[in-house]
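Single chain ahead, written as structure tokens, the form predicted on its own.
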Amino acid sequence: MNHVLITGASSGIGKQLAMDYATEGWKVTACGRDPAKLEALNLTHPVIDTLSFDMTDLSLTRQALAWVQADLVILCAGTCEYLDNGIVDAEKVARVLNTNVLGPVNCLDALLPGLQTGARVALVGSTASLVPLPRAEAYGASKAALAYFARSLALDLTPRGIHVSLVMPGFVKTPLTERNDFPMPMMVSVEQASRFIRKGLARGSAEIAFPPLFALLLKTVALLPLAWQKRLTQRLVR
């Protein structure tokens, strides 16, 4: 039986992935910081094992994951906080970077020694990392850092036969995006997001960006001069 470990499984995309992989017959280890939500997930899906720990704490993460030998690891946990009016709040930025960058790195520190040839690691970034967006300094920077880390890690793990996929969602209807107070074009459901991710991973895709049209539009904008990118993204937000 294939074994998948998923972080951020308390809610949103991570929770949907855990349920879908369990339905497909995988052994699922669902990880998160909220033990009550994980317990509720286990009650509705008893075949899902759960682990509750704070992945921003390296020592706790090593303790929690030291025994795990998974065929697929999906590092899905993340957070988002916005900066308003160009005011840089260092504590806010640190919280986002700790969760979105150092959290996955801590998990990889703990998991990689136990991964075997043929295993796959998926790091969930965001299409927001492709172009500069207003108020998204912390979030976009964290996802851009994660994307670079994933692409570089893919090169270094190739000799071990371990594969790396970068997942780049657009807007997905989750508890996190429900807090947004601006238009979110081409939003997809968590069920749709899970299908995009699972199909891409099954194909062995190095990059899974969705929804396809939205990702293509942002990638096209990213090719333009920075001044043009600024004009287009400002219009998009308005």
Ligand SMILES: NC(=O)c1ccc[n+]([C@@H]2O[C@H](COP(=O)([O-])OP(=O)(O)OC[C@H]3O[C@@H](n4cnc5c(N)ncnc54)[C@H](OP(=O)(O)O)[C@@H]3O)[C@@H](O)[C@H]2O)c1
Second form
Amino acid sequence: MNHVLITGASSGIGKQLAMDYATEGWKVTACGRDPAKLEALNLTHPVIDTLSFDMTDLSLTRQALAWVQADLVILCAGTCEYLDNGIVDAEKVARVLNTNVLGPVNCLDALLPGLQTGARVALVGSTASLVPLPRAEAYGASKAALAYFARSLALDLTPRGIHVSLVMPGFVKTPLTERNDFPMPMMVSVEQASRFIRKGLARGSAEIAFPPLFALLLKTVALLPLAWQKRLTQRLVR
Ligand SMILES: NC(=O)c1ccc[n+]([C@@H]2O[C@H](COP(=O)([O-])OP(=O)(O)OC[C@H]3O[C@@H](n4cnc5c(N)ncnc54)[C@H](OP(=O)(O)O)[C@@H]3O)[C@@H](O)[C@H]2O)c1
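Could you give the coordinates for the form predicted together with this ligand, as opposed to the form predicted on its own above?
All chains and molecules follow, beginning with the one already shown.
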């Protein structure tokens, strides 16, 4: 039986992935911070094992993930906080970078030694890292850092036969985006997000950016001079 370990599985995209992989017959290890949310997931899907730990704490992460051997690892846990009016709140930025960059790095530190040839690691970034968006200094920078990390790691894990995929969602309806107070174009459901991700991973795609039209638009904007990008993205997300 194939084994998938998913972080951020107590909510949103990660939770949907955990339920869908369990339905497909995979052995699922669902990770999150909140034991109550994980217990609820286990009650509805008893085949899902759960692990609760804060991935920003390296020693807790190492303890929780020691001995886990998975065929597929999806590092989905993350957070989003926006800066307001260009005020750089260093504590806020540190929280976002710690969770979105060092969190997955801690998981990789703990998991990579146990992965076998043929295993795949997916890091969940964001299409937000493609272009500068208003108020997204911390979030966008964290996801840009994670994207670089994933691309570089893909090169270094090739000799071990371990594959790396970078997942770049557009807007997905989850508790994370419920907090957003601006229009979110081409938003998809968690069910659709899970389908895009599972299909891309089954195909062995190095990059899974969705919804495809939204990702293509942002990639096109990213090719324009910075002054044009600024005008366009300020209109896209106010
Ligand atoms: N939703 C979108 O539109 C969107 C778009 C692009 C990218 N993404 C990315 O997709 C991923 C999932 O987002 P989502 O919308 O599904 O968010 P969500 O519903 O808020 O879920 C976030 C998950 O991350 C876990 N988490 C957060 N901090 C953690 C920590 N320090 N240690 C361990 N687990 C932690 C949470 O666990 P607890 O609840 O147990 O604390 C929760 O399971 C994130 O990386 C996000 O940046 C989302």
